[in-house]
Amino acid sequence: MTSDLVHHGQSFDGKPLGFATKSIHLGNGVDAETGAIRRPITLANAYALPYDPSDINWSSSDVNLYTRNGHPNQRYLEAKLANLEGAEDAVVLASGVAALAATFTTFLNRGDHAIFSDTTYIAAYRLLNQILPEKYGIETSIVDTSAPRNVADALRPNTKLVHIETPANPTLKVSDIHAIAALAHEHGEKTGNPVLVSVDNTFNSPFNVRPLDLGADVVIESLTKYINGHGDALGGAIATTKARTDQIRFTAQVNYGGIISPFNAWLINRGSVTLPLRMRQHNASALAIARHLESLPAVRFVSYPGLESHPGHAVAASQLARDDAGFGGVLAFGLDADHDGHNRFVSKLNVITSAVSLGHDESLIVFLGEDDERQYLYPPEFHRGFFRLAVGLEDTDDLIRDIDHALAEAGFPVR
């Protein structure tokens, strides 16, 4: 029977456990009541109170009181993610956007200043560019974080947070986590006003990159994507120190109510056991497809950090967490075509599905046209519209054949 040491990610012989072993065993254990070797789904909203509940802290998230305060399935998943990310603790919330909002609203107050990447997930962009400044009086600066000097130039005495997303959604721009963290922390030491660096690591997952090892203070994951991997559950995670997760739980979980459901936490925990196997396939297929797209005359550009032609390739390679890591399963590309030509290509695909999201078992593609509100922040090659392709787990050759067939059927040259 698997030992409790392994279930908690600890060595049984003095040697560290591998990523795959931890993905399978962390957060799992034998159910005390039934003897099942899988943690059950606990769907209760409320839990039995002790004989004298007068000493209970009703805002506590450490004991089972009420599911909004926390529940067993959430805690099992948090234990796994904290270890995989190399953090003291993790908080799991209802979605990736809930995790972003929790980070920003917990650590930023009126009058504070935050710096964020000029290419980010749309919800992060709206939170930092519109909602926080307009409603809460938080100052923000949009910066091209692919050049660390831009972050250094934007730092102010009241800067409290630098938020980067790398690779960035949807252009795959790469930022140097280590360099930016060093600049931010040095600035905080000089001013006496500590600066936190948060990294949205969704496109990488902790299999490919561990931002905390590179100097970041907070790492955010949309669990909906690679960590779940099956396109059937929403969740978000924040991994950092225990002192910070306590703040986040009080703010975003107990008082904002951003709790993940027990069923979604269970689904994501189940999906996460195959994370390393899936990421290897995502990484390999995406690189092969990106190289193939670069060879096609109908393709105007390809953006994928695994390509030597990508301006952030060297930085991305330097950040990989292990020898068998890669550059993720998402790439962007544009055709030498107008708006209708891009849509015509998508209509001819047979294996790849036209849908949002990423990290699923099936490949997903979405066309981002000229109406994207962030268009002015993108490099010029993106301005005529482009695709974000999230490569799934299908046979690589089938995906390449599907792309070639769709191009031919839509009237584009393939060779």
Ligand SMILES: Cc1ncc(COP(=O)(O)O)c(C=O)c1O
The other form holds:
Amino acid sequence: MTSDLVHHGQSFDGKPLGFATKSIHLGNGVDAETGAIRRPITLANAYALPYDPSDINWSSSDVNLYTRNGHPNQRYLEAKLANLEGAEDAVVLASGVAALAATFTTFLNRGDHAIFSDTTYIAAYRLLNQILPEKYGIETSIVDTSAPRNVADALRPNTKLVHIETPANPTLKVSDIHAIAALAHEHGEKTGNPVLVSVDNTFNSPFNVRPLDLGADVVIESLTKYINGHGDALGGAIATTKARTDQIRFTAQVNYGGIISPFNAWLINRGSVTLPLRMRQHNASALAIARHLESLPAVRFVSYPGLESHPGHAVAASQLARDDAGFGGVLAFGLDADHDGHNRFVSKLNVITSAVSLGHDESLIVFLGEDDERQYLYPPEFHRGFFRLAVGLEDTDDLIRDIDHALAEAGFPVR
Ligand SMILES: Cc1ncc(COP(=O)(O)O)c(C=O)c1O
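Can you return the structure of this protein in the form predicted in complex with this ligand rather than the form predicted on its own?
Next comes the full complex, and the chain you just saw is listed first.
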């Protein structure tokens, strides 16, 4: 019988539990009412109040009160994610974007300054480049964080947050979490105004990289991607100290209403039990496909941190959380073709689906670049348009054959 020790991620013999055991058992437990060995979905909006409710704090999120204040399925998932990220606590919200917005709006106030990576997921870009400066008076600087000295140069006395995304969506640019955290913290110590470093770790998942171990203060995951893994639910998580998750719950969850639904929390918890198995396959398959693409005459460039040719390869390799970690399942590549040529290729694919998102069981491809509002920030090779390929869990050989077949059908040279 799985013991309560294991359900809480604690050792039963003095040795730490492995990542897979924790992915399966953390946050799970025997249901007291039915004896079920899987936690049920609790769909109620409201919970019975004690006989005398006069001493209840209506904004609290640690008791069952009202579902927007927090609910059991959210808490089971939070317990697992906090442990997998190496954090004191985690808060799970409705989407990855809800988690990004919660981080920015909780920790930044009017007059504060934030630095952010020049390549980030589009909503992070819009929030930090436009919405927060224009509506809330927050100063921001876009910086090429792949060179830590650029972050050092951009720090100001009122800098409160450095937000980095690595590898970044969609160019796969890599930033050095350890170096950036060290210089941001040193700056905070000098000025007496602490600087938080937040990392969007969605492209890695905690199986590949644990940013908190590298010195970051806050880690953000879109659970929609690898952690759920099955393309059927949205969710986001922030892992950090309990003092900070308390602030986020009060601001973004209870008062802005960014709560995850119990059903989505349950689905993501269910999907997350196979995270390590899936990540090993995503990592291996993406590396094999990146190497194959690099060998094709029709391919203009490939960007994947697992390739020796990637400028961030050494940094990415130095950040891996375990011996069997890898560089994730997403890569970018461009064909030696115009817009129509790229479209012709996609129309001939049989296994890989043309759709946004990533981290799903199925492989997804999307053509990007030409009308992307962030295009001016991308390296020149991305300007003619490119694909973001999110390698799924199909047989690697089928994916490679699908690519070769589609290239040939679309009139590109394969060898
Ligand atoms: C790196 C990254 N962060 C955040 C998000 C946003 O996540 P969600 O779609 O769950 O809101 C995405 C979505 O693609 C992403 O790729």
